[in-house]
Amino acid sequence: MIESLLDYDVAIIGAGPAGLAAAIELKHQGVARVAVLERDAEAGGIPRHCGHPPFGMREYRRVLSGPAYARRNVERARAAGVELRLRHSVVALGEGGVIDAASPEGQVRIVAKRVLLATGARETPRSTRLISGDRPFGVINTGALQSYLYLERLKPFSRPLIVGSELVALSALLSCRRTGIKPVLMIEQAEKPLARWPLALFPRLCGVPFECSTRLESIEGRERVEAAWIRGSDEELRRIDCDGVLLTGRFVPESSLVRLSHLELDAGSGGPMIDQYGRCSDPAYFAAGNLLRPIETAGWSYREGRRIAALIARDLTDPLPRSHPGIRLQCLPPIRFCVPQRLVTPIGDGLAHLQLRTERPAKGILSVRGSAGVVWQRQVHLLPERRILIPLDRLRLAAGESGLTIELEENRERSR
């Protein structure tokens, strides 16, 4: 039963970077009422978890530490006059921007011209990572291990193992560093570091062995962690000692309501299908930052949510071009997923670039294909987790063109 109904010009879900970011820039730009619905107690988004620098250089012109960062954007969306409703968990996404929320004081429904996505992206947790043994204690993600050392002031850990190489795995080993805990050991699955050069080398900077190529078989313990066993390059299985074992990355998007919405989601990112309005299929909602894909920086996904608060405040007064049917996006492998995926024409001015991803290290020709051959080309070298940006201000559209696709033409080296 429904208790309470709100009214909004928009209604913002995800009170990090992207939604606060918006929800400043709406105000900025005139917008009058605006909310940002958060389900936690506390606004500010994963930096908050983040003990450790760098934050806010771009935005604020200084180093800051992740909590310290939250704590600015959730001053400045107050000053602007944003009304955050805190605790407030949605449950449901209508047609037309209708959103249904629990709250501490039972059942709201919210109706909003037009509402943002911004519930950001989650871990990978090993019960999806298919990893056998034991089930001890000291088995984590780095979004736990933040909020332990951080927010609880507890260390889950003395020796871990770490497992991953993105950019998130070195700010875990940073936060170990400055608490105390000292990996044992810390491994990568792929050919080379996820993270880009000279950030692979900031484990063995640190004194902590760096192992590609290798991946974690099973965990052994009772009570708590007491091995880690793992395989190299040589197929020879290994026994670490250690006393936990932290697996950072293979971000997914936040995208469960969206699965459960009217809502079109892209298979390939995991996040809602947009245009490069940042508008999904139902016209009333648009999507921005870590819900889009996994996974970008809290910088990056602050400039993003900027943008399309300002793309949202031209469509309340002046709507922007119809979105459907629109030009189709195909990607074919390696590539695993492009953003936007679909475009609207003319071009105009929304966000600048697709953004892709491949599945596997590769290198060669990547095109964009029309309908009347290439539109755009490059010779690149793409590794997982690094972007790649192709400007939608360089494509040579054809008129009436209805569907591009993305291929990368591999170098022969690779098969022979």
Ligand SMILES: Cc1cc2nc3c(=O)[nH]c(=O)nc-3n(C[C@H](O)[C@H](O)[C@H](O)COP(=O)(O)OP(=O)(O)OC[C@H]3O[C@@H](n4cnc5c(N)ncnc54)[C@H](O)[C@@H]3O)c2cc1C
Given for the second form:
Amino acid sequence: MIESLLDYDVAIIGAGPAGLAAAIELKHQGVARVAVLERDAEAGGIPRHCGHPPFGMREYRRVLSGPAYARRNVERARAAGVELRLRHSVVALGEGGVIDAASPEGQVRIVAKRVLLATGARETPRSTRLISGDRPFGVINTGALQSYLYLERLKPFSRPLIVGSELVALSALLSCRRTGIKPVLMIEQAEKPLARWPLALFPRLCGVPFECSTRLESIEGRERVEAAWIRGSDEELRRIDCDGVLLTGRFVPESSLVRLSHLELDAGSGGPMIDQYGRCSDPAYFAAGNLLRPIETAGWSYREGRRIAALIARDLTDPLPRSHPGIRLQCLPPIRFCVPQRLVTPIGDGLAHLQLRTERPAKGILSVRGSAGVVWQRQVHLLPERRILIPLDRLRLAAGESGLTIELEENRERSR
Ligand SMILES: Cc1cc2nc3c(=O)[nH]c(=O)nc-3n(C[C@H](O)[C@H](O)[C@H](O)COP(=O)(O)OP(=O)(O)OC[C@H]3O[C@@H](n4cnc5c(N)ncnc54)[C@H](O)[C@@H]3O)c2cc1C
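Given the form predicted on its own above, produce the structure of the same protein in the form predicted in complex with the named molecule.
Up next: the whole complex, starting with the chain shown before.
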């Protein structure tokens, strides 16, 4: 039962860097009634849990720890006059900007002229990684580790096995070192570390052995983790004595709300489909931050939130070009996804780039192809964790274009 009804010019779901930056920008642009709905008891998003630097270098021109950065974002939002509604968990998105939230005061219905979705991303938990064996305490993700260490001041283990080698695995390693936890081994299923060189050297510099082409098969332990069974490139099964397993990376957008709603979801990115204005399939909804794709840094999410907020502010007074029919973008393997997934002509001044990710390392000629042939082309070296940006103002679009395909022709020199 709906207990209260609230209305706003813009309602933002999620008080992480993207949501807070968007709220601050909207207030600076003169939008009167802006609220941020956050399910946690505190605003700030993921950086609240990351007790390590570097955060905020572009936003505040100094190196901050995650919690200090989160605090500054919250202070800026409050000072700008943003209404922060904490412990408000949004549970449903309705057509035209009607959303429902569960709060300590009961069910709240919010009617907003525009809604910005900024619910972030999370790591894949054990349940969806198909790891067999026992289910003892001590198998966690980096997010949980960081909140145990920095928010609860608790150590969930002292000799864990770390699974994964994305940037966040290195930040987990940093958190372990700072708190006296000594990982026994770090493993990566891929042939090469996913973090870029020289960051990939970091585990060894910390004295933690690191093995690629190695996967976690099962976990052993009655109450607590006692061992992990791993299989390396020689296919031999090995028992690793440890008291915890830290599952890092393999991020997915936090898109449960979008899945349950009328909004179109992109299977490639796992986030909502948007056009270059950050607008979803229902033009009352926009999206920004790591909900759009797994994953970018806090700084990137902050800038993206601010950019899309400026477009929302404009849309409220001077409507953006009509969203449909747009130009649909299709990605062929190994290109995993592209954001935005739809373009509206003229390209104008929305997001400046198409952002792509690949599913595996690959080299070759990356092309964007329209109905009349190639509209953009470049020789590239792609890695799964590296962003690829295609400047939107470089696409030579034919009049009346309705679809573009992004494809990689592997190992060929650029055609002249
Ligand atoms: C474990 C982990 C570690 C990371 N470490 C780093 C790092 O060291 N450095 C770095 O730059 N980036 C890091 N990242 C990337 C991180 O996603 C970005 O730094 C940044 O936080 C993204 O900002 P955001 O606003 O998009 O999302 P988030 O910061 O994730 O904020 C989203 C907010 O939405 C709220 N929310 C979600 N669903 C709802 C709902 N239904 N109703 C109401 N509120 C909701 C969440 O509670 C959260 O506060 C890490 C990510 C993860 C998952």
